[in-house]
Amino acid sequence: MKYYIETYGCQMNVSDSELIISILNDAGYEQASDIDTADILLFNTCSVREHAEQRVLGRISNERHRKKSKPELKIALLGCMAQRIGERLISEDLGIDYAVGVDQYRALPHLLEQAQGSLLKFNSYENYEHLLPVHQGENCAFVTIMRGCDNYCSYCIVPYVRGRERSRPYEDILLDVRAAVARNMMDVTLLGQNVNSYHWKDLSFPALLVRLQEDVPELYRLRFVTSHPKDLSDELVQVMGKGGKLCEHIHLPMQSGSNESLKRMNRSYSYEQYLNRVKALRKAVPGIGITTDLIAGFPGETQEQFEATLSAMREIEFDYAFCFKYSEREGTAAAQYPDQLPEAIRLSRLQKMIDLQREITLRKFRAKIGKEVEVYVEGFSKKSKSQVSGKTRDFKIAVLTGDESKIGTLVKVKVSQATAGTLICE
């Protein structure tokens, strides 16, 4: 039996369905080299917004059509939107046989032999352990180091879909780094929902990449998301501060500048506590990259709170943002909220935060004009088969002049221009 999957979403997703591929081959199956040779389709979800949702509904939807010609094929769907309405959308006659949650990979090759069904069950013990996925990217790697959330933000459907958190063992962890750099994956990132709360018996997060980077000297760098403000303590400064492996880049979730907003949002952090982790970060790091994620048009956001925000962001000033409008989910605490507030509003916010993150950016990138960095070349330019691009330290994607030789291998180049989220480079 031959299988293709799709994947959805995070960089989570990513690593699921890496495992997932592994669990299915130590199983006898097959990956499919295209979709039109899979006896099964898979497709690994997300449920963070409707749109993600919506998307995959309608690939579902376009798919389905093969079963006219291929009575035996069977769809899955698998992952976080499987483990929110999984049952419900297989009752719908939308041509899906199978849902299956996060937690209930092991089972798959035995659900498969079965016409139909379902396994949702949560496990809150279940972290994989001793499997290890197979990694599918040619230069860049993502390691899961734990699963699962217990911060309950209100706007948030993560812990309801992955669980509570728990932390994937070292030893499991080493092998699968080792993995990768033995396939010359140069890239390797460490994944959790909130990775810097990682902690396996008397092992701390800023205690694991330390230990990575004894133990696995080939490695050459190493990154992690997402981190969570809250926890991002003392020690995790310092060690990022001694360089060495640890790119000079953090993903730090922002979500809002506005206090009232953040106690709304059940972020556990003030925005004055959050710039101080900022301030720290960059006296420890000088020129470190720091990105965001930021919600416009929260339940109850005044313009006030919205000025805040955009405030916040002039005075931070991050490398990029990942800026969303307000999605509501059913079954969390935000949907509940009285206050929502118009479709229009949300739109215009969104907008706005998005020109003024434009503009700080490429005024960050400009500042890098003259200036030597490192890129790490991982694939053609998306505008031309004569450039390559790749990501430098500070994560800044970059594109110079190039061929296939150059993919793979650690270039320095001079920036020569730059654009709202490019490095152009010699």
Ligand code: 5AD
Second form
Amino acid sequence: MKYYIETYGCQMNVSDSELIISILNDAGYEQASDIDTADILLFNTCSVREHAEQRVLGRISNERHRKKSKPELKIALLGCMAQRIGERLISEDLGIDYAVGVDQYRALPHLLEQAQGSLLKFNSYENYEHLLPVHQGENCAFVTIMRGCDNYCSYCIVPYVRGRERSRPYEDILLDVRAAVARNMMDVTLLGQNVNSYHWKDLSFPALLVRLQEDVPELYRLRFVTSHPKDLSDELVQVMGKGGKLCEHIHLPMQSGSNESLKRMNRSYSYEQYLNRVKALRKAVPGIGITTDLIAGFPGETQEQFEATLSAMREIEFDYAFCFKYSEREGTAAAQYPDQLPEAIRLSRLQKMIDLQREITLRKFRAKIGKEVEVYVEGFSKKSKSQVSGKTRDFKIAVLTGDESKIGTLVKVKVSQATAGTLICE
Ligand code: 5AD
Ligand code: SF4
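What would you give as the form predicted together with this ligand, now that the form predicted on its own is on the page?
Let us now look at the entire complex, which starts with that chain.
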């Protein structure tokens, strides 16, 4: 039996798909590289915003015609969306045969022996221990270190669909990182919804970073996502300050620059505290790239509160910001707030944020012109086969002239031009 898997959403889902592949391969299934040859289509889905859910439903509706010429073809919905509304979606006539939630992947082969069904129970102990994921990337590896989230930010569906926070045993993480390095994957990213609260036995997150660097000397670049500002300790800042394999980059979602909004978002920090973390990081790690997530049009956000976010963006000057239009998620606290904003306001604020960040990013990228950067070449550039692209240590996309022989290598190059998103190097 051949399966084809499509992954949506965050890196955590990419990492989960690698686990699912491992589970299915161990059970004797074979991964199809081409959707036409598959007997089972798996969609590993995201629920964080409504748009993500609509996209998957659109994809499934586009692919279900295949069942006409191949009646035995099965479609499985996995991940956050399955967890959230899988039961309902199976009962509707959408062509979905199975729904499997985030803690039930071990039982997936068993379920596939049945004609249809769902597995959606939470299991707050499930860490997929002793399972080695099948890394799908060529050069960059993603290694899950913790699952779930206990923060309950008022807008966010994640705690409801991914369950309680739990940390993965160090031995498993070590095996995973060693496997990645053995395949010459030089850029390793540790993953979790809130990596700073990693805790396994007496191993904290900063201690994990130190230990991994000692235990895997061949490791070249080490990164992590995502950090919650409230848990970003001085100890972590110090460990980052030591450099070594740890890259000069942090993704630190701010969400808003207004204290009132932050409070209603249940983020547990003020703008001043956030700024304090940014300053500590910039002092300890000169040249650190700081990226963020921002939400536009959160319920009750006044014009003044929105402008506080814009001025925070100007003050901090993020290297890049992922800006999102607020999306109501059923069951979250913010979806119950009385003052939901009209779509037009959400959209226009989002656009203002994007425009401002574009300017800032362009300025920050241009400041790199003339400087030497180290690029880890990951593949051909999107635009041309005579150019390759990769990332700098501070998480900027860089393109340079080169052919296939450069892929998978580290090069030192000089930045000659910059756009709001790409460094062009020589
Ligand atoms: N609406 C808009 N953006 C959201 N995010 C999470 N939930 C929502 C929502 N309901 C954003 C946050 C988070 C990122 C992964 O997605 O900015 O950091
Ligand atoms: Fe969602 Fe907040 Fe947890 Fe991030 S920290 S996953 S935004 S609840």
